[in-house]
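Have a look below at one chain only, the form predicted on its own, in structure tokens format.
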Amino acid sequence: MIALLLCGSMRLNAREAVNDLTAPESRKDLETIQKSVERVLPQARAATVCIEIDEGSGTGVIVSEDGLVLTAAHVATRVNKKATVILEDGTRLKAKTLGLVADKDAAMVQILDKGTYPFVEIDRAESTRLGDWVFSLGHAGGFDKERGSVVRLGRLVRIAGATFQSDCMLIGGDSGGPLFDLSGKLVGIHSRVGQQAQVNMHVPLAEFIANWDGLINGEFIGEGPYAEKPEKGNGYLGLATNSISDGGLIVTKVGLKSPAELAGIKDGDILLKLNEVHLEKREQMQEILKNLSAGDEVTFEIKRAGKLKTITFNLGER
């Protein structure tokens, strides 16, 4: 996968002079800028994708052939979740969270449906430089496919640390888009909108390069404040069971508005597997339970007046 990055689908180009330069001098400089903006927009758009979780959407990059998505913590919000990934066309695509950086706002998702994904070249060189003219784009306030990504044009106007601040302007929904350079390479990820459209904060990709292995591992890197560590053991189902003779466990009662109320769960059922595990006693759903933490999925295969069916939700939080 490494590899993959190395060699993006975008010819880079040496860096333009218009970025050395105060303002624009001359009619020249704008179309030098709007000339580059124009060769590498077809392929920065066609790898920003949509990515919806939960309740809530946000905006990511698609950096390798396979569907490796760089975005925010604070889009991803934890590690391995379910998340739906939207291409440009509309295609809605299945996808996972991997690793994130809690108190840097980087994050990884990646695309489980096999294919082959447009996407874009990273600056592994942080050749980035206080000044630089650089586009953003985001899918702001939701996917929209009659608009589709919006283009915003700026310049880096303070570097921080791990912390790049543009005038490009954004809102709401651009968080996790991609922030190029005039050359197209992928310089940055948007994470703090300002309370002025102006005034918008990214992370470096340094801050992706230096954490890659953990991100790509599914690790939860660091403490807050863009995401909340799990806490094993406060999952809730909201449900009693009992053993019976014959294996498994059934259903005595179910909590008013639980999950696995609202999952579908009914008194009576006979509750065979927890996340494949075959269920006899309920110190075995227990010592799972044990192992999760709200938010996490789990599947169980029950069976209903001798019909098999198989559901699948998130834990609630005690």
The other form holds:
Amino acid sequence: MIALLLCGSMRLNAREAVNDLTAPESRKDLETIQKSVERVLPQARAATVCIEIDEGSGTGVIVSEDGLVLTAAHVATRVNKKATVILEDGTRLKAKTLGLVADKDAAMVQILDKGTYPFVEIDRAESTRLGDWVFSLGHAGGFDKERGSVVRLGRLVRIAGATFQSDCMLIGGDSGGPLFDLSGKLVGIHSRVGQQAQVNMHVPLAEFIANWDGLINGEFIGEGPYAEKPEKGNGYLGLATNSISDGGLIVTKVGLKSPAELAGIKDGDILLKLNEVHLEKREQMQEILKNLSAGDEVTFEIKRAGKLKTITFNLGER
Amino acid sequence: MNANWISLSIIYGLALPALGQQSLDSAYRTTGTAVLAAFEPQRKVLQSSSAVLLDGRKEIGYGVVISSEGLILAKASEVDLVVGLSATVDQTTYRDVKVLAEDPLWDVVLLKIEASGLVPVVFASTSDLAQGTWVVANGATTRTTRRALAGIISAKSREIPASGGAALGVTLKPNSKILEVLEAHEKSGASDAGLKNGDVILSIDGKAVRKIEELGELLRDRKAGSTIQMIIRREGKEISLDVRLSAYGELFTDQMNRNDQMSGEYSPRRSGFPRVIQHDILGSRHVQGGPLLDLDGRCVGMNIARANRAESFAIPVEELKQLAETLVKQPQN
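For comparison with the form predicted on its own, kindly provide the form predicted together with its partner chain.
So here's everything in the complex, that chain up top.
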């Protein structure tokens, strides 16, 4: 019975026979590889996106119709952070980071704009074997609409712990991009490279699957080196305030080049709300900041010269 | 685009725990002998129809054999300054290599060796190949044997604008109220046109220029490799000159960024091409200039630049054929 079930599942995840050859032996074998790539490339390409976070640009891949994206932790940098996802045609979409696994370089991003997005299937059966032919996609060097994402072909040359190594050559900007098998299933996410061009590392999909719920729920999983754990209370605004009688806090000083100053907050502004909380006392603001960390986003509603204004920026590191 | 790409961290040692580790023998990797054995028919084409260009014993580039009498196309910027250039085709080395003509826009030079009975490449009818299509190019070589490397078409064919834009290639006298030339850069079109110290630039394509800002404005939308008509004043006389614009990146070395640092020996001239096809064959600046072949062994292009670790460019066969015709017809220098 068990044997039968195994047979059945193997059939469902049919591997290209060319993968079982130690090397392609004929032109026919080469054409089999080529035809597989050509067949699955349009969908793989449509699901491969550029991710911009702060000043950085990496790659990711959409794995569900509603816009769930897999990428690398060192692209996401932190959980619940604002991001922009760029589709193949240049469409820019609002997104935010969900969870990440800091010691495995795995992360999720959710597209926030509602829509039906092109996506790829992930290799849940962990069917990839050493020597399998694979191809990588990525926005090498950043998004370039004229060029599109760049495809590179290679083999899975090493499997060691939580790392796949392939000879698909990667470069900066490819980070977080997808590695596919010949059936077009997602098998890995680009992570890091060796000095030699043939040495390129990917996070196996198994690491995502093992942490799926935590990733979806926006958890920061594991300890370094691919993302730094946020420390609560280490963020700062760079301004001094006094409470005033008719509600709100008046800004009495703005630090030179502080996050507040760079965001445009000025002496004399009246802070009415911080992250939707009405401000009456200075202690309230301190209480909110205690639970946030450097890099977190804050939104102030302020009054300046009688006019209401909303200012959003990231906390600096204390 | 104002975002910077995110760097991949570089792992120097690859000492991973041996337990549970599986590693593919190097022969079976994409650049390994067992895999490349499948490309023997295309390798044979490289053996007869590509040239190895040498500076003494050092390999500096490759060439495309385009006639049985020894006409060869090569990458100009890798060949230009070599004094004792020699070329190997199949197993014969030719010591006397003449430079017949050059196209600075495409960075291609036409060479001639004293040979007969060579086997020229067969041009494919189109370079319009789907992404994922196998292509084959020269890898390192021994004295007698060419080696092949394989890869796939990996991005859309497109123009690669000159890095840094088009440049005139002159230094102007500082703090001067007129556009007086201090010097023309050695490798620039300005130098080729004879522009020299003391010349005063008066107009470009019929438009008077007086300030450096006006000059910059006029050059902004021009392409590297295109020619402008310039009127200068030299020793009281007005002279008209045709000056080819250079790519800024050709005259001044780009500052290396982190992607460049991880790209090994990339081609110094890697931009300013009207159209390229892109592939992922592993290479360096020293394997450029040879033919790019399809599985039928036909020439779909000429390798013109190793842009970085992950991107290589080739001149598409349509443009290459035209370029070859133009260069062959050019008066020989």
